[in-house]
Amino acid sequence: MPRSKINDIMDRFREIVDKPYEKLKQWKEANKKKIVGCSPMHFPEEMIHAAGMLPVVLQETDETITTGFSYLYPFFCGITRNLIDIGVKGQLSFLDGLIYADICVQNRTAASILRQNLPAIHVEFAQLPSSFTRKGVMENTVKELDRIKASLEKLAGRKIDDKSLKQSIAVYNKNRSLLRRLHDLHKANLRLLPYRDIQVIVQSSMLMPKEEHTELLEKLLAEMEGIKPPSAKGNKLFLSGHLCQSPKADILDLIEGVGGIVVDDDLYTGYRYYAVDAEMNGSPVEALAKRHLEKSLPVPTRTGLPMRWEKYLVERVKACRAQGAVVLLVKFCEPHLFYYPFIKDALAEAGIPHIMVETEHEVVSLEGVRTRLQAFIEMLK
């Protein structure tokens, strides 16, 4: 089979994954332009690349915590211990600005103390409505978003005009629809590749200039697409959870090594990064707008969505026709831990099976994991 093509293409992509901030820092040293960090999800990214910028979804590393607890509690997530950790030792200097979306308690504290310790660094706190069925949350949405778009303006020195942030726009669906795809040939041929290349395909997009990103992932999906891989064996199963960051490849590997197949997830370095597109017709702003509002995806940081995240959930496993979940629950996260019992009865109440592991971002040992799974996988057969 001709992988030699494909495992090039991976090789690139791994390597701004595996140390994000020392690429994009040689990054800007050769291309002298601006890089804006943003928080995981929900604020458009479109905004910063129509500035001439280049947008980067910020990313957990695996450095070990030191001194970041001087400045917040230990109780907080893992990405959020471990953003700010390096961004006080000065790892995010090279940054131009940061944008935090007002997502939870622990984002509101991070924006906070980045704020007040990276000086040299334009911090932007973004509070987009939550709660979708409030009165005037549309025209709320619009009025934040122009406050941003101004914001950015002055940080890039030139004005976002509706044509440059529909191309922007096109930039980003075009990319989304290639993610899409892969999605979809992995769902197909579910041995073409591991599930944690997968993750791997999808965070370097959040990190590259995406025209770079759509022309790699084009070459690396007409590769794909001429190779017949070996049938699938194994336990069908639905990965949930994870918010913010991706999933240790330790713990997707312990997955598949004792018998399971990841074959759809709603990760936000997976499905709901690449779900949905923003319309091209019309203000480009209320498009984006609209994107965020009529177009989202459930998820327990926003209320009042049609349908609940417990139910949304159901769906998408029998949809997939997995014979059971994952559902990874990353340590003090306080949104998915409320959530987790509506989850955890809706599984049951529709007959899915399900395992919870609770992960952070501390080195444990994986054997109490493994043996969890193992009894899982035995339990599926």
The other form holds:
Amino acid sequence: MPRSKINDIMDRFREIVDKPYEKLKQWKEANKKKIVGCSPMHFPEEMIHAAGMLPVVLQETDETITTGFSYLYPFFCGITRNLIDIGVKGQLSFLDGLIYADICVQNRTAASILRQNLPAIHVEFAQLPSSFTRKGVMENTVKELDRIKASLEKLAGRKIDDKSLKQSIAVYNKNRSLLRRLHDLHKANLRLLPYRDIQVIVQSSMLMPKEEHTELLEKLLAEMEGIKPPSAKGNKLFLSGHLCQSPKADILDLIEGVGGIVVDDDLYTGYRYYAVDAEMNGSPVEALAKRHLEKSLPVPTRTGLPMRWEKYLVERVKACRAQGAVVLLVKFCEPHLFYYPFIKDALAEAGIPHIMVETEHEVVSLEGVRTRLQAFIEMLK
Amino acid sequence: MVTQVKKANKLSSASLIGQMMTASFADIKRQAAEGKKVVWANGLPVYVLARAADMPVLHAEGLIAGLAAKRLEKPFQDAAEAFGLLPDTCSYARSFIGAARITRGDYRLDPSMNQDLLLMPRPSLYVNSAGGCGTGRPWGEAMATLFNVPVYHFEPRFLWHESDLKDSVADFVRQEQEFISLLERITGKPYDWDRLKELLVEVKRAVTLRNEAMKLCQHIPSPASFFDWATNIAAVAHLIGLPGTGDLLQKTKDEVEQRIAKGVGAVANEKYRLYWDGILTWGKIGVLANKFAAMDACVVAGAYTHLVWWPRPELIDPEKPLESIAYNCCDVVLLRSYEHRIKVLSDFCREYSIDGLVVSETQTCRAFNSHAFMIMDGLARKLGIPAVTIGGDSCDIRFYSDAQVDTRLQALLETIEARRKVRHI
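The form predicted together with the partner chain, contrasted with the form predicted alone above:
Entire complex below, previous chain first.
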């Protein structure tokens, strides 16, 4: 494929990822449609899409936190502080709605602070059950999704019927299947795109109208599938962690810059986002509930899953034959903090070397991380 | 001339708590040795349900706060950090996971340490009822994995709308029923509902007496302080439902009434009346009590003491035990919205004649810090009451700085003084 075509498409994706909220504001002005922001991880965007609004998954930006410090202590995670900061500075004011799903207490705090300080935005808090082994968990999930559906209908000024919800699920399933194709293509040709670009593609899917993203992604895949890149030299690594936000591009570049090649991941802005589809049969709300309950990948914010995260991680690392794992732990991410000791032990028991890198909203010292990563790669050799 | 350092006039009945706690840990060990199945639990006292099933309960916050107050928590934290838990993790949870590692034999205690004090009997069940703190989920999962035992997670709803309480209580009752079925499976016996009702009679007596005694601190000077009530949490948390707790709280209330009759205050020369938001640094409870007293400041009420542990005693009906427990686990401050919290706090400020607000940062607890700055700002706007934050943590002493507390407290008291002068102009 002519590289320029790939570059052109990547530029379209990058454009929105680099300045998501400015671009979305422009999109709204041009399209005169409502936009609803969703907190990462657990809320089904399909429901917003079916109401004729644009769902976007809130992204952490690089903006230095200033005003936000008047609302929250520095010992909250980066995305929580960042979203509150840009929210109170007015950068999210173009949103018509905001839906937070109950992930952790920090996420809930952000929902509550933004509700209080952005009165023009309709802020909802979705309390999807977190304990999956409880009796009646499916009914409770459906009940909560129905409640949110009614709330979205009010915001959109129109009903969300089963037909439109099924169509939205189909649109999202298609996009997810293309992202999985990209995932496979990347695994087969590790030098096709730098890993930071894979992240950009997934993040842009969270921010663009899905149909538009799907169209661009189809073109990109068609172009890329014809390329035979040079064979990949380096140490194959698995990236794990970052449950809500994308790792900073600088960190990803560092990993590849010191001789690592990211072969697979379980990041939120990676495999977790597109791994699983919702069913097309039966009630669409139930299909979304099932996707949440029965198809959820192991995640530390939910309990009663069939497999714990550390076991799943070992299986994934082994399956992609990575030589080591890089655990990216967002500073102050408590769900991840609780699992890290188990992950550390499970990887060690499976003979998989790993390095844990604590990441922060404010990048303090990349040089220190570089030295540690270099030492890790040397060790793998 | 030697300056006389003014000390807090602590309630003498509070000292009985320590003895009861020590006796209760010994009793848990004795019962475990006799073959009873032990429950480890964190959070709100829904675990009283297990007591009715004749299962001794080891309560995380009770154990860890008790040890931290005596500065004995460090071996637990060392064990947790050796396991890989970073210091940013909730220090209650981190310490309890450390206790689990020690109990499992994964971390060897120094032979010079008091082994008996730090070694706990293994659990057969773990209960998480973190009451609005999402930390409880991965914490409970970690404990259940370490001991390979079942875990039950109670999930009260966050009360996003005021009207959500009724639904949350109904759902919580369903969870209690499910939990009781689990208890029956573990004990192999039918659940003892009569015993539960008996326990609820004792619970109602204890928490009602405690609440009445705390309300007496609306009196000026306040007969007791937040630090007395913090010590006293154990009576309605770790010790809840155990024999003697009602009597202890009756003694406490009597002592408070006697102090009022004699005009005796918790602080000898009470000039400032403060409210405490957040948990306190348990390892500094005595230092803090004396520090405030030395500055003629009495902390008369607080969120952790007044709004977390059995906040709705009037709704306890021993004939309806599940609903009684549910209301008291669903209507806690951490599950309430900002609007509700500011309303409740404003009421407290009026009822207790509050001059200033002290917000304790509690560095490893995101739940209690969730609205700290908004509460400070909201209260200043609504009632003109100044506030200050002080650093610290529930059980990790490393986050505490005496000098910082001194400076900030001084600043708060000066602000209160300045406001008083303005009022008199």
